[in-house]
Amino acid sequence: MKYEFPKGFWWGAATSGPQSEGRFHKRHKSVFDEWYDRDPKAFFDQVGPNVASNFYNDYEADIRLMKEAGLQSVRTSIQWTRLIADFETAETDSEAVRFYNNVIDCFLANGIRPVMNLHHFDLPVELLEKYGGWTSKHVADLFAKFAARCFELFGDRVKDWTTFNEPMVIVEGEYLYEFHYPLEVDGKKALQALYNINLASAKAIEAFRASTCKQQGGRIGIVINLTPAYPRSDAEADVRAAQFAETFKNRSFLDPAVRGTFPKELVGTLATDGVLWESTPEEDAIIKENTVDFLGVNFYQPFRAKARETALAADTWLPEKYFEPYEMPGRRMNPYRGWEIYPQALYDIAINVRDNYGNIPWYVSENGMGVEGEEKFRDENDQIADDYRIDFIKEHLAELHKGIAEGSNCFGYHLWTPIDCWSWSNAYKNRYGLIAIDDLVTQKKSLKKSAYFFKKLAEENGF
């Protein structure tokens, strides 16, 4: 069968400041700078973000190496920790704003898209330890401020903004399940932050409309990672136990990007626990006025629930009161990373979309598949033949294509990640690029087998 896709659509990849960047010319220290420099045995091989795949000093090869696996459109995102001097004034540092608009001329000069991104898990240290980071208000006006700025010095070349990379993700790791630092488990400042990671969302879309990238054509969005939840049976406890896993995993930010307000349910839930957010009237106005013009969905697993079956011993709030994670038996994994593939997932994605969301215009911002030891599937040709990763992309996009056929107003697919790149704590145990680094200390890099399928895949628009 052959698999078209719609005229226009994007064929791209994604990867991000933090992960790509390294710490040169870095004035300020993220959350994972720091537990990095406090805690380097806590990463891969000791393994920290400091050089990551070098892309500050190799942008320019990098991009024609991205260009040459056939990407039409990249998403990476603009450190907040590197472009502004000074937080309370967003000041800026000028040999970050330097670097930034090379980086976007090169992109546009190569023929691809910049889509750019505005916070990937790279909270400002300085903010955590002054403010509390994601748990203050104040935080959120100044990331607002930082947005403004960013619309204001890029805002004529870049098109297409988004605010946050996967903000659920923010709020599980640093305050549910001590995953990113500060390593806390405290149901309070997660819920808190939650909120208070949407309402930044929302003051950085209404600084977006105050600019004048609107009128340039512009728009902006979020990208949520989204992770289907499946009840273990059809019995009623066990579907209203992935009821409440779908709402708190996945709605908590998608209904306020989209719809401009939180789930009933949830709301309901956490104030009879005694844990819901603080907000104003005015807050709430402010998200229920600045929803995204669009969506960018990250998929890489689904997630299945089943009933309690013990009681939740837990000294703080966890969402795990009302379902527990369930393995169903043979599932199909990735071994490496520890997740389920589940492409059909990918479908009952877009139609939720195409059904609930008002069937706005969307995309894959990031899915893929990491494999650890990559170098011992080199062919003849010292090439790795990631057969596996092809596989991977094409079972996806079957899925990806019947959700478009029905509807679903889905404009691109972008894989994680153009480049092999340094992975938070796991650094490069598993390896998720069509390019290869093939030796982290000379940066050398290569085409693995799926970037040349890629060059055919944007070239043939399906396959």
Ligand code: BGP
The other form holds:
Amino acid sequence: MKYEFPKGFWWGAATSGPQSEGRFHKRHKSVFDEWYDRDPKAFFDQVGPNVASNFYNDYEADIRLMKEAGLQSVRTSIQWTRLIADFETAETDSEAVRFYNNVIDCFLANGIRPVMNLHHFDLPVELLEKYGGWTSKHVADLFAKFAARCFELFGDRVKDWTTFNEPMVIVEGEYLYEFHYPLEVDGKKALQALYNINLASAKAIEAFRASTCKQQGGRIGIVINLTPAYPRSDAEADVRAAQFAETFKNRSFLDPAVRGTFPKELVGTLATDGVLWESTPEEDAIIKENTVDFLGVNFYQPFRAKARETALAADTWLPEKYFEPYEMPGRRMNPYRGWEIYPQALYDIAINVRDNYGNIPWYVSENGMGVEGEEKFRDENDQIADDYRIDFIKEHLAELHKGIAEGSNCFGYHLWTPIDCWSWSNAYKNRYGLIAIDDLVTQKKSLKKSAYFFKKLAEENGF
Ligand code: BGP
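Give me the form predicted in complex with this ligand now, not the form predicted alone.
Whole complex next, starting from this chain.
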């Protein structure tokens, strides 16, 4: 065997509540539910989150398929809009408690380690309307109450928790680039949300440490999307541009989560620009004292930056004041998703975590390849022969392996995603799963070729 991974390495996959469960019996709407109800045309083929991959009804059969695909651990999320009946008191919905208990028990009965995340882009829309969502400190407090409830209800069986998935994407989607409801472009709000989400995560960690989870062997982390920033050239202006992109896009969450502090350069620039968030020394202390036990890193694509060549036309503060995206000639692309494929970045991430973040235990919490029209790859046995996905996984694992061999403390790899799931406004355009949804109406599901590859990978702890 060429690439052997450390003993006990997690071989698994990741999904989320809002992308898999469907809205069945859910009392409250998330921001995505609201957006779809208002404007279904904004979603690919007008498919919304109503059914998703029907996990609410099909979880037993789905988890059996995940087991068939060899998954040893699976991350999903508990939906705030499902579990909680009253956001102010964190009183729960009994049907939802029953559902999540069953899901967790079913994972365990199938020998799959459940990893539970608490926020996957699914802010309750009521909290946006009433308080301004993540621009409000009160919402950070309500999130911590919801988190505490989850620890109390499920901490006896769930040992691995994460507070947020891709917090930067919430900031970018909601307040900078208009791809999450409320689709605003407002730099001040974006930066306040950035601070408040860091605070909410720290407050949830504080609640975790006050619970009995730790005594029961639990630990808590956060899932951050890292897009390592590379400069167009060695010219000083390009390097500076990439440095700012790196600091803003990656370190805004990575530094507070692991080190408990924001990058000084970022705070300095924002203060000079007159857009720094509002915070108190007490809040800063909560962030400082409640750093993560481990890190989940979602990696899909790098970010390439160059010094600005054109004037930035915006009537609000944007991070692009300090850089411009650079389209590197010859870059390798996933044409369906429009994302660059650059596995070497995973090695760079491994080394960055080793050298700059105390070599904290971390895992690849998402990596994967979304492809449109996979039906055309069906072979004579009617199986989707997704060799491109197998190659994609192998290439990324080879780079990860190199990082681990050089001492990076990586304990697992989760593919996005176990079963084709609903992808936000792209809905079911691109498929990422090891398991296909053959028909969105009947929700018939079947294993792709990659599922058999993954099973072997997990059994042999490498390839
Ligand atoms: C990540 C998200 C996932 C998932 C994935 C694939 O950013 O955490 O929720 O959707 O990307 O991206 P997309 O669905 O946009 O193609």
